[in-house]
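Encoded as structure tokens, the following chain is the form predicted alone, with no partner shown.
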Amino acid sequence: MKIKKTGYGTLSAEQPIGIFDSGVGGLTFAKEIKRLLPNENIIYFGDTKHLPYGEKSREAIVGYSKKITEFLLEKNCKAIVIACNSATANALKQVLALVDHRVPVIDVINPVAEKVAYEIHSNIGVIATKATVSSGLYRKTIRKHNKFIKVDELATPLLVPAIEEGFRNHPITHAIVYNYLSNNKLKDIDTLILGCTHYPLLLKEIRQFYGNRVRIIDSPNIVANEVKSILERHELLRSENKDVSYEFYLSDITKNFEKISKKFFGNSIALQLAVL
């Protein structure tokens, strides 16, 4: 095993990438990381017992995020991806303090906000959970890099429960999506950021609503490229794809998570219960 001394400490390319979310949403990012970095081992934690994070208090989100981070550090992860917008918006500082430069931490808001800020956009819409919208982090971060972009954020709290209950491509979800996207806040947007990792699972319905009128930002691809860039910079990319492993831990095993994870990662995966 080749050990590298990095700015984050002594790490090996053989160590896994840790990814966490409140439920199935983070799988959209894990899937893209798997596609872009097929040699990498991945450990995923879904806090299905406490979802949706978007409806929880900031204190609760911080507590859950810190416990999961400790779990992933104990699993010897070489990087941690906070694949949850609500956790990023409310607990990023606390997670960074806990990690204390031992491994890189990649969130799902800052890479996306920075990238769109330097592209050609004039009016960006963000749909997200209440916790993410309340933080205003997308608007603040985008406008920190480009003060000329207009950013409108809309809380869309019914989408995560609908997805977690398995109502994808269902009349109920179609109705919810249509109702939210018809809101006046999103009336004049030219770009839409899906500010919750669950929402790419509804990409078909969202594209049906907008057609080609609005550009939908591919957040999983942006974040996966950020992960690749950071690991590459520190010479931590795994070079061989033999014996690649994907481990999935859940605080509560659900049929919907099992269905989507097997669709993304294959039928051979096993879900493990982890009590934090």
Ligand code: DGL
Contents of the next structure:
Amino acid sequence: MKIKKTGYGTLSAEQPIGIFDSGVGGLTFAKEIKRLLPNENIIYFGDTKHLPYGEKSREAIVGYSKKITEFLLEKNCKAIVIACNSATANALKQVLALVDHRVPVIDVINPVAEKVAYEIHSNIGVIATKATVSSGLYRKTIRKHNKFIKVDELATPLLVPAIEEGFRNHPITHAIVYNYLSNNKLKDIDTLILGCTHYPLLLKEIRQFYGNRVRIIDSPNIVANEVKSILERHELLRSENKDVSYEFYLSDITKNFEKISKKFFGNSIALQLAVL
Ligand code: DGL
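Following the display of the form predicted alone, present the structure of the form predicted together with D-glutamic acid (DGL).
Every component of the complex follows; first up is the chain already shown.
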């Protein structure tokens, strides 16, 4: 096994990528990372016991995020993906301080905001949890790169509970999506960012609402490419498609998580309970 001095700690390509979220949302990003990097071992942590993060205080989100980061570092991960906007918006600094350059940390807001800011979009809408919207991080980051862009953020707090309850393709979710997207704040947008990693699970409903009028940013793809380019730059990409392993840890095992994780990663995966 080749061990590399990377500018982070001493890391090896064989080590897994650690990904975390409050629940099933991060799976939409994990799935894209798996598609783009099929040789990579992945460890996923879903903090199902404490969701929704979007309704929690900053202190609580920082506490959970740090504990999960420690867990993933103990599992020997070579990179950590914060596949949660609420955790990125409230705890990125603390996670970076804790990791202290031992491994790369990839979040879900900065790569997306940067990409959007340099493409030509004039009126951007962001839908996200309360914890993300109240941080204003999308708006600040996009406008730091391009101050001519108008960014309107709308909190859409009922979506995560609906998704976690398994109400996808369901009249209830349909009604909530239509109600939120009809909000005046979003009326002139040409581009929409799904600022919560759960929301790609409602892509069909969201697309139905907008038709071709509004471009929906593919955040999972942008973030997966960022993971790829960072690992590539540090020569940490696993080269062989042999014995690839996927591990899933949850603070509470839920039927919905089981269903979606098996749909994305195959029936043979096992879910393990982890106490934080
Ligand atoms: N999926 C997460 C996010 O991107 C968290 C949702 C929640 O637990 O409220 O914000």
